[in-house]
Amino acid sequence: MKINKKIINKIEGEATLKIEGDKKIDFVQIEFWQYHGIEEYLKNKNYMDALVINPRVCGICGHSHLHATVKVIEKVFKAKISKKAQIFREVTSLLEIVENHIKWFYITIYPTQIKDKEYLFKAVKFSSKISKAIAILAGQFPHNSYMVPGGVTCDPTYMEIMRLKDLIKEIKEEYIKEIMDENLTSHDLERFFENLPKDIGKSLNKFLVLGESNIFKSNGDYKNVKEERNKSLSKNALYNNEYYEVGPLARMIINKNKNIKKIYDIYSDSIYTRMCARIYEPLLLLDYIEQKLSEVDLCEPSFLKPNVRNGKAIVAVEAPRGSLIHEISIKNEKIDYYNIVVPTQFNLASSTKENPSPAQAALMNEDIAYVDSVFRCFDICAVCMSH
């Protein structure tokens, strides 16, 4: 059996694929060979240090790590926050998801089929506007730490909220015009599939959403997640000892989105359905953000001082690539234990031919020429994976 070794790069980090098979993929092992040791580094640090360290797990979804970090600390402290602070956190976290989806589409997966570099500039244009919108509430982006136990550090004026609303409206109108409209019409997506079958990359057809949010309904309990080591430096994540797909397609299926369901009924959990779900999700999120910003009461406090306590807690949030879990133990204001489970551990786990992970299952029995596109439709977050 011939084994091909392929390096899949992304903005940060890389994955190694060991592909068994000649023209057809018989099996593929997925390896990550970086290790950062963030969880070890957090031990004996003050709990507030996690707000600065954890966003640096990843340069492209650091906001999700900040959101999970502050929520898990607040769960230990039994802290309350104002509705205003909750809305601001939701808005910036969802904007990060929108930005990630656009970057993934045009920078990560699009070049596997379309070599026109003009599309990179489209991603940069949207990313720039979204970063400006996030900065109104969160300051610098990425790696901000504006969420703190008890609320947020910002206190925007009425004019700043108006500016934010205008930016969201502008981003949404341009998204509908240039990327995908409410009827899922997307010239760019159809061009991507001009020479690529839409029904390849079918996976396990099992979906999981664990994040606690007002917009995504969950279908599982993160306490049933366990990690196991694979042959590289990363860990696999399983739910009730089985592999599940997490991310935008899982969120659409679990939340019974009618538009994506029509495509799913034709193509099942193929690369086309997975890409449609991810490109369509920003429209839902931008609608939700507009609605939440209309509910902001600027007279509410941004911060309510919490009582510091000892204890343990675990939370899950929905990040761009799927469910993100943070777990902490705090003793005398110090971090005694910290554990992070990232979405890539679910989707890009490296298991066996008999019990494959979502990405492995999607690649098996496909033409070897489709490796890049099928693998990248799950997205790669090597730095999160090797945290």
The other form holds:
Amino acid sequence: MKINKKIINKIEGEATLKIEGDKKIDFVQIEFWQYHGIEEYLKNKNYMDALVINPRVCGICGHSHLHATVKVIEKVFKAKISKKAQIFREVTSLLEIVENHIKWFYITIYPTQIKDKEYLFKAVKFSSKISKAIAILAGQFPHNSYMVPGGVTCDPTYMEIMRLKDLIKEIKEEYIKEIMDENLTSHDLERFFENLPKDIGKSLNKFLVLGESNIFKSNGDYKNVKEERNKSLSKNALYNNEYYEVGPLARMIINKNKNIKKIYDIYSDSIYTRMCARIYEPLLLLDYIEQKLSEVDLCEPSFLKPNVRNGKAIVAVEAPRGSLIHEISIKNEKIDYYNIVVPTQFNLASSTKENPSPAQAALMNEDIAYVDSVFRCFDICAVCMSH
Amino acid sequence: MNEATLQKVKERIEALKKLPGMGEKSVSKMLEDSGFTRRDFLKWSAAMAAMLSLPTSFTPLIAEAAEVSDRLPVIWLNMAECTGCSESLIRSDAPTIDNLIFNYINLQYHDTIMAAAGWQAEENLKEGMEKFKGRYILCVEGGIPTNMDGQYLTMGPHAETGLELLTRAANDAAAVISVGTCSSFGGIQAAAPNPTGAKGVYQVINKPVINVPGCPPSAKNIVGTILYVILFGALPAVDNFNRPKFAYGLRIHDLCERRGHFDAGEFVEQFGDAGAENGFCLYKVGCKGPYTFNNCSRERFNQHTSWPVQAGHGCIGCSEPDFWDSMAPYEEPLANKKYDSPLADATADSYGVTILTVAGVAIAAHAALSAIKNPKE
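Now that you have shown the form predicted alone, what about the form predicted together with the partner chain?
In what comes next, the whole complex appears, and the chain from above leads the way.
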């Protein structure tokens, strides 16, 4: 059988697809040929160092890694944090998700159908504003370390919270006007599908949300996740020995979002539903952020000192691309063991033809011409994958 | 800055003007279309001149340099990295004049933000390197794995290693700029135990390299360095780690907004205490500002919004070589450093073994001597 080799780049790194089949894709293997070894550097370092090192897994979603790191350390210490710190963490993490979705839409997947630099500028305009909002609380974006076990380091004034609220309002209004409104009408999305069928890229139709958060319900226990080596330098992630799709579509389906359900009923878990879910999610998140910011009590402490303990813990958070799992073991203030499972390991695992991963299943039996668009609709991140 | 320098720069810009431009429309037109006035553009040029430590008389020249910036193509390679530097770059100053200029610069190849993909992208890279041989500016993001002949990082359809691609691209480049701490000094990949043998660009190629470290560096420093190269056709003045002096000439501490509290002896003793609420100095919770050369305290991040120290977390020293090992633990002052990083341990262990061996030899020698001496008694 002829095997086509295709390089998928512009995914913060690159992936190699080995495609079997001439016109229709019979089977595809997904390979990542980069290796960082972040977990190796963490060994024997002070537990606090993980807060600075882990965001460097990925410059795009580093904030989610920071959030997971701080939560896993707090779980070991049985630490408590104030409601104020909790809200700030949630706000900046969710803003990162909003920003990621916009960049993925206009920079990663859009150019596979529409070659127009204007859309790059559009993404940049939004992402600059959103990072500014994150920077008000966190200092900078990407790569800040304002979350520490016990709370956050920032202590904003009313003035800053006002500026933040104002900025969020502006972002939301512009989002509704220029990207997608509450009725899911999106001019840009329809333009993307001008020459692309909406019902391609159907996958496993099995969804998983593991993250502990106030806004998304979870439907599984992250203790059942297992990692497995594949033929390249990446690892597959399985839940109860099966493959599941994680990410915004999973979050919408598990949380029974009515708007996305309507589209899902027509197109099932196709590329169109997946993209709709991802572009619609920021609207829900921005609403939630606005509501949370109105609940902030600035008189609360930012930080409550935790007691350092030895022990092990594991947590999951919802990152832009799906459920992100961090696991730690601390002995005498030092890291004994650290393990990270990223969402891309679930979606882009490279398995067998009989038991394919979500991305493999979505690509199989599709026309080879659509491979770029279908592959990218999972929002791949190669640097996370090669952590 | 004397008349001769000014003249030299003018001549250079004239020479660049004669080369064919790559942009579809002129910079002025493009800025106008994006809603900026000529006045905004000149304001930006003045700010850029100030940042590059040039006299104000250079402002019109900066504007001119920006206008001919598309004559010098830029090739941007991504090695072992997290894309944080590109992220920093694409969200430079709102309303992103830096950014517009950067996109207007003839960016032949950038793995993340170019429009082309797959084989087409490979073609562009090849074409860019041939067509603009000896003229292009090479920007590198990410460390270079060298263990196992660089096999920890392979790219493209021919599985070329990062090391091979870099060597090839650097050979024909007019200037090589390392963007970020990873490409400057190896970065997180090169932290102990450095499993992939990652190194900085200057350690693996035989060419002068200008380092723009930071994790990530601010967009101003990246764009500033590129503009400097265009303006003068040469690399800017650098310190002993090859960092441009205009950005890395002063310590974070020198212009820090919390500096007054340091001088007054007012410190945050632990996160969340009264000192933290009052914005006191972060030295005692690990700020590495006094040891770090960079302009964060002056230029800040995300459209001059904030920077880590403003948000209450100390500087981690991210623009210094080997900061991953030498500045850890990041939340404790360097002065209490317990030498407990894995690297320090390794060093201490090897010294220990050496000292013990020397001692062992000495004891053996002493015993032997005593053995010889004893019978005489």
